[in-house]
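For reference, the chain that follows is the form predicted alone, supplied as structure tokens.
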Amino acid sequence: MHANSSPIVTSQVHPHEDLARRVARGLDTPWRKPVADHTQEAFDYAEHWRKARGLPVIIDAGCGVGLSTRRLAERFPDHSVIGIDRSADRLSRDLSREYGDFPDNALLVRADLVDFWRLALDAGWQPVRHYLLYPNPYPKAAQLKRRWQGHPVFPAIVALGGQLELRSNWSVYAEEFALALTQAAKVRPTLENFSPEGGYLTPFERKYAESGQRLWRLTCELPHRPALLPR
């Protein structure tokens, strides 16, 4: 397979100046989004089916097409397997003529993933591992935002706890995402250059290997920490 990927070309080649304090503001004040109600009705859902099969619990945050969460089922098959996205066209993707049946142990789930994780956390979900594979990396600088260490959703992310791994085209994603958890959990994640083994998880991961671009993995256990969610 020929791809062509072109990389990130942004002015931001350092971590954000301004990180720093959007992880601390995230930390001490409380965010009072309403939780829409497609979100509310999709979690209810999910945690119906959680609880119907009782097995440790992994998220996958963004799953676009789904293919992450069907190989992510297929590798730990003793756990529930939970894929969210947003868009209704990824998650109708019909997979199975190329990958088989969907797996019994996974779930696709239609949600706004800042809703979904508040949600989980509320009702005490503990995941054993947690991916966020490929997050769109908003690479403009004015940004920082709209990318996950930078949103106010974060607390959650990391009170969430498990296993967490995080990978990114774009070198700089991952290092402020390091940063943030640095400070939000007083851990220190670990950071590599890394090339897929075992088959490519998503198909993003597939487009930029084949492209030819470097892939960031970062990886950090994090306790369960509810105290770190502002009241």
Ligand SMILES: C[S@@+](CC[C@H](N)C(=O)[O-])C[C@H]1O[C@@H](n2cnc3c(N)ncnc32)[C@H](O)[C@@H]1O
Second form
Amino acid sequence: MHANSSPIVTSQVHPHEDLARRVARGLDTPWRKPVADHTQEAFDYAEHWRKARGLPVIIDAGCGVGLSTRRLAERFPDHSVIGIDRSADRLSRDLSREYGDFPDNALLVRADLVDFWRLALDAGWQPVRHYLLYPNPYPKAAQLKRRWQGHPVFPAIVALGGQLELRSNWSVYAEEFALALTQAAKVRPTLENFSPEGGYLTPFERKYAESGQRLWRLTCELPHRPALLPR
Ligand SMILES: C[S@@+](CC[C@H](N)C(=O)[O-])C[C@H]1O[C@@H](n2cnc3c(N)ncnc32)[C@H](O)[C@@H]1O
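Taking the form predicted alone as the starting point, write out the structure of the form predicted in complex with this ligand.
Once more the chain from above appears, this time first in line as the rest of the complex follows.
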């Protein structure tokens, strides 16, 4: 396969000037969007599965086809790894020919993260690790509010806590995420350029790396802090 993914094209070359205001608003203003029925059902199923297993949880948020969910489940066999994505098409791809049976300690869930994260927090989930691997960049300046760091759900992501890892091929996304974490949680994340030498964790990672793009990784240890959410 010839990899020719185009780099991010945007006029926004620095963190958005409205980011701090958006983050502050998320921390100050309760957000009451009703939870979609399909995500409530998907969450109930995941919650049942989680409780039945009784193992520490790892969240793979926006897992796409679930390759990272599989790989994390193999890397952390004594954890329950839950991959969440809203795309039925991506989740339904059968990778078993290339990668074998789906691991017992992993689950793929079709749900909207905007609702799933809040349900998980309300149910007392305390993920030990939380991955956001190559989230949609929404690179136009006008799309800040669609990026997770500019979205009203951002406080719920932070409040869940755990070892958070975000990867992106757009440095500005990772820089903005780091600034938003510092503002919301008073932490200083590690942000570094990296090359996935030990193997690709996701198909997007592979596509970007094989196209010669630079990759960014942010990591941060966050306390579980449900009180961060304005009520
Ligand atoms: C750029 S892809 C990356 C997929 C995968 N992590 C990878 O690296 O190959 C972003 C993924 O996030 C998912 N996504 C975006 N917004 C979402 C939301 N609100 N709820 C659930 N999934 C979402 C998309 O369906 C898509 O699969």
